[in-house]
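First, one chain by itself in structure tokens, the form predicted on its own.
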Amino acid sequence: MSELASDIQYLPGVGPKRAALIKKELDVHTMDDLIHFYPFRYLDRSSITPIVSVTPDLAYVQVQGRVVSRNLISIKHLSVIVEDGTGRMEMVFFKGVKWNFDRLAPGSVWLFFGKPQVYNDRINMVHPEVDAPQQDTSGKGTLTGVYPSTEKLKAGGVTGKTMCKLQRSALALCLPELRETLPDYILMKYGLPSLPWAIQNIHFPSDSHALAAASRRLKFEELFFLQLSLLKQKYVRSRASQGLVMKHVGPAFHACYNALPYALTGAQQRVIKEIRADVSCGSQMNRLLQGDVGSGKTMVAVLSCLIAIGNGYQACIMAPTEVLAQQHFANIQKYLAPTGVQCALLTGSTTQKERRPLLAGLADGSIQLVVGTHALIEEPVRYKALGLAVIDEQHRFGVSQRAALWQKGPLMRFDQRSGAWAPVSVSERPAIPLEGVQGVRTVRDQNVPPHILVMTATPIPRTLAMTFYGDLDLSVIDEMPPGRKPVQTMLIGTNKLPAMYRFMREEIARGRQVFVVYPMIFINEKMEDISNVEQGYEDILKAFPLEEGYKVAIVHGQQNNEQKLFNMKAFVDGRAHILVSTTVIEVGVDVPNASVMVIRSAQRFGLSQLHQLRGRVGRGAEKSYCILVKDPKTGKEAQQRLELMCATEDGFEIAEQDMKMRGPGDLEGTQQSGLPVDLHIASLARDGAMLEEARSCAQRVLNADPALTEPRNAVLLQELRKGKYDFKNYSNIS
């Protein structure tokens, strides 16, 4: 067995017991795992701070001092006083008490390295690292790596110093057999050092320049292979995936386009051209459409559906909630008025009586466009020829639901004479498979998946989009329709609630409506100071009593669908002045008459979520407002988030900042576990420019050698086959 593949228990200083601890706490099992377990920061051990200059606000300091006295306070508490000519300082030990007592004899001189703090008005260090003064530091690195750790590791004796020793031993064994993973032509083009040199200098850098070069090399490698894996998958799928060819636009498209009361923005026109190119090329389209709230994604979706209809196919638009599906349907009906296209709505609330003609119309093709929820993919639904599926807020649908949508694609038969695929009508479809049935000629029939357009109003930073959705083609609507008024955003404390209620009454008196959103449904014992819908509803009812003519509706996740729809509809129809809710209204509630969005305990929300909520207002002609109400216990980082919300309405800028503050994993509501692949050193939040560079490099490699069969790319194919860059793919529809 190679040294790289050997178990860490065989490394000197480890053993079975310590190995089990390291494996459990750090997920480090082999020597290869260990040398790829990098420091997360570095300490400069070259400088010595005079004791007189040490203050508790310093991160880590190193002092050199002579032991003045040592006091064994108890068997578990040792106090040592040192001086350096500028002052005196206490060193405190609660572990290794006897050993430190014996070696730290009065008069001896030592280097003490640690975090200064104040106790009883005196500066001290608790458990400093203690070393003999170095007489000659030539040839030795002055930067010391600090590795991620846990309390259990420290308790088990795996300290920072221990980890450095283990890394040094592992490198001595493994570096001779470490093989290069990038071809020479890539190393030369980007000025990258070799892998063994980079690994050595990421753990024990000779100086800051060596650390920077090693870090750049290892980050580039991670991001390059991440993108190479994604783009290769995209290439294979595009070659393998039969796509419906839609060469025409058709009269319905022109009728709708020419009847629009406004001109499309340049961004909308650009995206429609990209979609047209996709659906006409013969491969299945898989495109992600990003657009801020109110940027006009629905209009793009409708025109895309009309392209499919103009080529003899059907289209569907799938929304995550019934309320959103109903709103889409109402708006789309207006757009389709001049086209003659038959459109229907199918949700869980559609009655059996309504379903029968609707399902028949989808099966015979007389219904050309259907809007709905996941009901669109349930078993009874049959399409004559589904050519395009639009999925709104795609992250709210599971992979299995999207896979079911694929199976709804038309059954196509290859015509030998024309050399083209043509839909097989429902009446022609066999009750049993034709393949292998005795006396029946084999017919090349197959389900061809519809083209897929997934849409999101959640702005995703480009670096995340290239990673989480890297094998989808990306379209961005980065331009707002003219005339949309900005939403005025303000931040207040709970002491301003009476003034806010007066403002809400003024807006309601003008005929406007108000959202009031809370982060929680009920009181949480651990978060008693956090606002919740249950209490908030009672407070609003007191401030806006029914006897004064105010009507208040409430919506939250623990209501059944019927309750939610009833209360939401009361607000949408204008029968309720105020809607009190949790974030269930984050996506898709379109109430142009609502002019105020109040967000209670706003510090509990992330930036992207706050931006989504703010997007629920400002949809009408009136001036709109978003009021962020922070609680007294609001931290510094949360305050920064709220201030940024007041400073900009740019969703993409907000998303970038959100990722930097909260980490890229928040796309799944977690931190690192949200990432599709483990990144040991690169950061999607900080290394965006390098990610672009790595993706461009990967694209050029695949353009020249799609299968990576050229001898110079053998190392790339070998590295991909290790499976380190296989990950859960957020864009995966099948």
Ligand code: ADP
Second form
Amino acid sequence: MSELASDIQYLPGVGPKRAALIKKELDVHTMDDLIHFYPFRYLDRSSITPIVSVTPDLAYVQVQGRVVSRNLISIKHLSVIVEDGTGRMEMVFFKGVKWNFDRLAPGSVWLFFGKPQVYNDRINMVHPEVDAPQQDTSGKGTLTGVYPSTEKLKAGGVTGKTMCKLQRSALALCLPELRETLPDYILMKYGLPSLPWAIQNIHFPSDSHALAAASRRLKFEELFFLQLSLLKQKYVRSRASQGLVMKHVGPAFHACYNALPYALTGAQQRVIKEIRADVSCGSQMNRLLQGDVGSGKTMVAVLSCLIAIGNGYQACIMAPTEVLAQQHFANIQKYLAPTGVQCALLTGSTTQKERRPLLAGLADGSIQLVVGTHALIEEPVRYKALGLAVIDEQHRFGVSQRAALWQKGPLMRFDQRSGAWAPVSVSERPAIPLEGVQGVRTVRDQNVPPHILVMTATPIPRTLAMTFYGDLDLSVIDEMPPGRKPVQTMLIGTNKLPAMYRFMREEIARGRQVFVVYPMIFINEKMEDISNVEQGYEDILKAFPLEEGYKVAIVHGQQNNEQKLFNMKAFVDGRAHILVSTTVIEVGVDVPNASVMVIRSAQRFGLSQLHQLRGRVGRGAEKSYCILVKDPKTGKEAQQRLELMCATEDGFEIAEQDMKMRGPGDLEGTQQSGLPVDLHIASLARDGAMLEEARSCAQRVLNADPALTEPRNAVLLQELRKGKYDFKNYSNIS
Ligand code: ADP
Ligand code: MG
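Okay, that was the form predicted on its own. Show me the form predicted in complex with the ligand next.
Starting with the chain above, the whole complex follows.
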């Protein structure tokens, strides 16, 4: 058996018991896992700061000193005084008190790593990381790796030192066996060191340059394979899936276009061109359209649908909620008026009576465009020739829906003479098998999937988009229609509520409407928004009584469909002055007359969610406001996020900042699934430039050798087959 595949328990000094502990705590099972388990930082002997020069503005410092005294201030508060000959400093622990009390005996020397701060006019560090002092490394380099660890590991005797020892033995056994994963031509082109060298130096760097080179190589490898895997899927799919060819633009498109009350923005025009090129090229389109709230995605969707219709196909537009579907339908019908295109609405609450003619119209093709919810892809719905599906707000669209959608594509037959696919008419179904007929090439009718356009208003940093949507083509509307007014954003505390109510009354007196949004609260994974929003509703009713002519609507997750629709409609139609709700209104709802967005407990929302909510106002001609109300106990980080909201309206900037502040794993939209792949060393937040480099490298490799069959690319195929870079969750996006 190879060393790499063998169990860590056979390493000297491990054994079954420690092995079990390591497996459980670190998910490290084999030698191969172990040598790919990297330090997360390095102790640098040359960078120990004398206590006298520690100042609170330093981000992190490392001091080495002798314990002078340790004082248990309470069972949850340990204070340790340390000195290093230049000065004294206090180390404070509120966790692991007993463990630290025991080991930090007076007289012992330790390395402390942490963030210095000022407390009572003195500098201290709270919860510094504590390590054994650096021994003389006899010229072997001054950097020692620090591995992620847990209390249990330390208690089980697997200390930092043990880990270093284990890594040394594992490397000695495994490095000779470790195969290069990148071909020479790539290593040379990007100036990357070999894999064994990089692994050796990521654990035991000879100096900081070696560490940088090793880390660059390992990050590149990770990002490169991630992109290679994504792009390969895309290539395979685009070759495997026959696409419907839509050569014309058609009269409906022109009729709609010519009647538009405004000119398309440059970005809208560009995106429509991209879509046209996609649908006419013969392979299936899978395109993600990203555009901030209000950037005019609907128009692009409608014009795309009209292209499909102009080529004899049908199109559907699917919205995540019933309210949105209705709103889309109402808007779209206006655009369609000059075209003569037949359009219908199909949702969960379409009655049986309405349903029958509607389904018949879809099956015989007399309905050319249908707008709706998930009902559009449910079983009884059959299309004569669905050519394009537009999905608005992708994140609520899952794997099974995608599969269902593909099945809705038209039945096509390959026509030998013209060399193209042609629709099989409904009367001809079921398909006639041509197999076995003498002299005829075996051809079967097959469902050709419709082209797919996914639209999202959630701005995602480019690096994330390249990863989450790495297998889709990306179009971006990066330009707002002219005339949008900036939304003035304010941050207030709950003590300012009376003033805010006064302001709301003034706006209402001027004929405007107001959103008041409460966060959804989850308790035990169950949605418990109700108490919160209902309390809020009571408060608003008190401040805006019916007797004074105020009308308040309320929408939340626990209402049935009918209640929701009724309340939403009251607000959309302008009958209610105020809409109190949870985030159900987050996506898409268009009420141009609403000029104020109040967000309660704003600190509980993520940045992109706040951005989405704010996008609900500022859609009309009036000056609009977004009032973020924070609760008294808002933390520092949350405060920063809210301040950022006040500072900018640029969705992409907000998304970038959000990712920097919280790391990519915490971004909304990704939260449910986490990152789709495990990255060991690269970071989507910090390694954006390298990601671009890795992606273009992967692109070039696949352009030259799409199936990776060239001998020089054999190692790449081998590495991909290990499945490490398979995308866990990519289907949840389209
Ligand atoms: P979103 O991208 O958020 O779906 P919409 O498609 O709802 O945005 O468009 C927002 C508003 O902008 C709509 O009222 C729409 O009529 C208007 N709009 C779209 N395109 C343009 C344009 N090129 N010029 C002016 N207004 C536009
Ligand atoms: Mg929209």
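Note that the structure is predicted; figures quoted are calculated from it, not measured. Residue numbers count along the first chain shown, from 1. Only the largest set of C-alpha atoms that superpose within 1.5 Å between the two forms is called the rigid core.
**Student:** Spell out whether the Cα of R512 moves at least 2 Å between these two forms when the two forms are superposed on their rigid core.
**Tutor:** Shift of 2 Å or more: no.
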